[in-house]
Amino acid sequence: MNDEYKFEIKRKRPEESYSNVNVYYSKENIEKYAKSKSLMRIQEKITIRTLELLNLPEHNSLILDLGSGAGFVGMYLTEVGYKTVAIDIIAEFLRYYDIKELNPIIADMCILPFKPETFDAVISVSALQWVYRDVNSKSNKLALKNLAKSVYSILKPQSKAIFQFYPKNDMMMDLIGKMFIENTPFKGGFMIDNPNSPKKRKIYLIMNKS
């Protein structure tokens, strides 16, 4: 999907060091994450940018917050008037705050428990890198395929799914994009904000359902 933009993150990230997301997010790490004001501000900024890219016609659109964590994204969406459902595999995240308005559901984001054409949009912030983090893993590849197909199914026609994530390098980014395109009728590509600044760079995979 991308032939020119190159990057490589040298430092080892949590998804490379831990066997799965449940192992990394211990009770201590969940508490640090959920209480972090800086993370809340960062995710709110990402959510604002994602809403710009979604360009939803109505404020009462139903949005799925995929891999919601402590609910920073979903809470902001609710504050500005959207109906939101939050889903995460880590139960402790969904219990940390009183996020009943987000209709929290404990489930694997790769196997979505919703009827077809339920949502007007899907937003995922900082979660996709946990799904596909090893190019040699057959289980990672299968999980990503399931995710792409599930998201396509639960979206209404003429809607979008946007994934902001932190791939290790351009090869990983492209492989993830190709997996969506090759396994679903989705059309789309990447939006990269601040591409020349590793600290400020934000990568968005934008998938359109016709």
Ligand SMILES: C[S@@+](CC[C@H](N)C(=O)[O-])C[C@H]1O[C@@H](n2cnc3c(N)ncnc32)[C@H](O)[C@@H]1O
Contents of the next structure:
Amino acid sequence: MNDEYKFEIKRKRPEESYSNVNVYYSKENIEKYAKSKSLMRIQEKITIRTLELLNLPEHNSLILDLGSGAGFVGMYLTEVGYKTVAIDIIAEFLRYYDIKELNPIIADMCILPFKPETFDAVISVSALQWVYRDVNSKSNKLALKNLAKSVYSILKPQSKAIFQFYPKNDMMMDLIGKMFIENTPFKGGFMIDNPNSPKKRKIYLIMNKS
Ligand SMILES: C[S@@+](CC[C@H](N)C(=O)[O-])C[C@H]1O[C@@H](n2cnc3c(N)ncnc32)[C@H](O)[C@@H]1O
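Could you please show the structure of the form predicted together with the ligand, as a counterpart to the form predicted alone just displayed?
Below, the chain from earlier opens the complete complex, with every other chain and molecule after it.
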């Protein structure tokens, strides 16, 4: 999918150091994340950019937010007039704020509890790197495959899924993109903002359902 763009994050990250996401997000880490005004601002900016890339026809479209955390993405989406369903695997994240209007559901985003063709769009911000973290893990591979298939199924025709995420390196990024393309009829690729600035770089996987 991407033959020229190379990068490698050298520092050790929680995604590679912890056995799973539930272990990393202790009560303390959930609180730190949910209370951070700067994180809220960054996630809001990413959401605005994602909406730009989605280019949705109308404001009351139904959007599924995968790996919603405390709900920063969904809060912005509802503020600007979209209907949202927020999914996260960690119940404490969904209970941190009163986010009833985001229709929160505790679930693994790789096994989506919805009927086919339910959503006008799928957004996932800073979560996908938790699903596929180890190239040698069969369960990571299976989870990603299931995610790709489920997302394809629950999207309405002529719609998009956009995943902003932080892969460890270009190889992981490519493998994730390939997994979507090889296991579903999705078409699409990557959009990389600020590719030359490791700090500002934002990677978006854009998947189109025809
Ligand atoms: C860095 S946080 C981002 C939260 C939110 N999207 C935001 O932008 O503020 C990553 C989130 O992904 C969630 N997550 C990771 N793996 C998941 C999975 N398999 N299913 C659902 N949520 C998952 C975590 O619980 C966590 O809330």
